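Read the single chain below, which is given as structure tokens and is the form predicted alone.
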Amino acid sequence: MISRASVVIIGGGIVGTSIAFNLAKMGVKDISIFEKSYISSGSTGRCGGGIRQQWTSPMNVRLAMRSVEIFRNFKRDVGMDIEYYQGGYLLLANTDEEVIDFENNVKMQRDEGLDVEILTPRQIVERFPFINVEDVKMGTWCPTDGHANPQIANIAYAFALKRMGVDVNTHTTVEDIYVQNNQIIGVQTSKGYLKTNVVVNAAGGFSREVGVMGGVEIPTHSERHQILVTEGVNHILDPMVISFHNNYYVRQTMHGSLVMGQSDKNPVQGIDLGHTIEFLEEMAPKMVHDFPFMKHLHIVRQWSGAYNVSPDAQPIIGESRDVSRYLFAVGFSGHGFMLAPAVGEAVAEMIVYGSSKTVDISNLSIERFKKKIKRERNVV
């Protein structure tokens, strides 16, 4: 461990190392990234994995798709396979209400630049004859969409910034933030004193408990979600489906499994980690309904992880107005790891230049929550 930094990042997931990457691409030297435990031990690496550009935000659309465009070409800039597979994704509509939704989000995402259709049921039946339509009253799909390995994704920004020469600290806990006169001045770690004046919190599930060591109130809180995968069959599921109404989203990774998770029906906030037979219970029926050939599919195993949540189920990215130079990347409502890319490249040119040059994320700072605020839907 360095004994200053230009800049530290506590969080070592995939939002706080695509920030550190961001940053040693630009230059900055002297970054120094602290996780308390292993790459990819947090919800990076208990995330489902899917990439989507299908919101009722426009902020969520624009930075999606400018995370698709980095996703692209990830095997060649951070230099590792991800897994990445552009299968699309279905999102079915249920209701009368969410059809009226569905049709003004096809609407703005396509002001927004985004190749999306609307399918009626017959048209889903045809491009995908193995979906129950009877209860579907319409889908919209687009085919940028799609999903990767988020444990490899982490890794691999992690091994890049080693190349790179940035400090890596694994298993090194950030224990507090020192500020004096509103400036950061140091941190303190398990493995010892930092100076620093600039630090970025990308503590996912920890976001809250990081904002107050540095004398920051954030709104985010933690909520546990539970996911299974089967065995592996043959392929058959390109895209990822998601059902908002039935309150699940499931797709097919590379080696045949069939990933799929659901929110809890009444989750409790902090940081459980544990799973319940009652989340198989609800899952089983259901996804046995949608997608009858899973009848006979064995469930491998579960696990769950931590959505770290904000009001308005979309990120909060800015820099605090009472602490100069204390930026925060949070509550990304279980979608950090489809966003990272683009919002490790926002932050890092805050850092750099002051303001975001590519995507413009000012409408996601913390004072957002003073006035009325509009509530991403598009979430399970």
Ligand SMILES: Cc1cc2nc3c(=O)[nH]c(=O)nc-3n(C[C@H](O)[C@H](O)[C@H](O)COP(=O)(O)OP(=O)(O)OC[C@H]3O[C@@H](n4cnc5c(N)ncnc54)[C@H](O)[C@@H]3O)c2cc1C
Given for the second form:
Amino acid sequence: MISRASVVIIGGGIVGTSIAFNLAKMGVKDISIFEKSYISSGSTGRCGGGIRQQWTSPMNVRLAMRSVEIFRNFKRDVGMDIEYYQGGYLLLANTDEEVIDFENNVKMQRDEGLDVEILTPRQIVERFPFINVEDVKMGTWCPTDGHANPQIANIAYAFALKRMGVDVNTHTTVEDIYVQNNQIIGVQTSKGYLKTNVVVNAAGGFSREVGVMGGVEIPTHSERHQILVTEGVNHILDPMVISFHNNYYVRQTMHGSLVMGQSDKNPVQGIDLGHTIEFLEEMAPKMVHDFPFMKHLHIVRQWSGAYNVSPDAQPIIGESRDVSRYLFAVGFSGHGFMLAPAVGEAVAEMIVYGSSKTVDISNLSIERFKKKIKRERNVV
Ligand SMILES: Cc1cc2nc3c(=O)[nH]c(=O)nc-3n(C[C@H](O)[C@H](O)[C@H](O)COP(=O)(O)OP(=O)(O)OC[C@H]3O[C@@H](n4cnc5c(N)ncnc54)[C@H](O)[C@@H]3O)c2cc1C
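Could I have the structure of this protein in the form predicted together with the named molecule, to go alongside the form predicted alone above?
Full assembly next; the chain just shown is listed first.
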């Protein structure tokens, strides 16, 4: 651990490591990143790995589109194969309201430059004969969506950081942030004190608590989301499929196993990594109904992780008005993995140039909650 850092990043998940990677790439020296456990121990290592550009908020579409550009060259630029697969993403509409919503979303997404198609149930079956469309009214399909292995992606960034000379500290907790006259002067960690004037809160499920350390109130909360993986079978499910009405997402990994999850009806609040039999009892019948080939599949394992949720289910990214150079990139709900490459770039630009350049993310600032907000609806 170094004794003085130009930037301290709290959290070694995909968001923190992506920010550090982009800062190092831009030539910033003496960056320190702190992870209280191991790399990918947080939500990143527990997530579904979906990479989707079909959102209801233009900001999420833009960030996801930029992330896809980065994911495409991830192996070349970050140095590891992360099982990135552009098999597309199929969104299923099951109600008349969803049909209207989806049509409006597609219009906006196309305006943003996204290649996205509307499919009738018949067209869905022609392309994806393994889906039972008896309850489906229409679908939207984006061929450049896909998925990757989130754990490997997180570790790939961390390995790159070490090669680039970043001070990477695992099993080291940031315990306090010292502020004098609205300026950060240092952080206390479980392994000692470090001087710095710039802190980035990328603490995922602990974003609110890390905010409190610097005297910054961050309106996020964490809730438990469960997920499971089956045995591996021959490749069948090219796209990732999601139904908001039936409350599920599913993808097939490169090794053949199927990864799927839902939102619990009353998600447990806070950090709770337990899981329930009810989750399996709810998932199994609806998945077998929509994907009859799953009838004889064995479930191998289930687990859970935290969604860190903001009031409009969109990330909160920016700098505190009260504490100078206290930045945060938090509140990603169920879409932080897919947005992280573009978010890392944007936060690094904020630190180096004073504002984001490649994608203007100024409207994700914490100040937006003073006005009327619009909730991102395409979430499970
Ligand atoms: C079941 C599930 C499925 C999901 N599916 C998807 C999906 O398909 N696609 C997608 O894009 N997203 C998905 N997500 C969301 C995604 O996992 C998160 O949005 C993303 O991983 C957030 O990354 P992060 O780096 O902010 O958080 P994390 O990965 O949680 O990293 C934050 C890190 O900060 C560390 N930390 C906290 N406090 C301190 C401290 N004081 N000192 C040092 N370290 C600290 C934690 O230990 C943690 O490792 C899913 C999430 C879950 C739970």
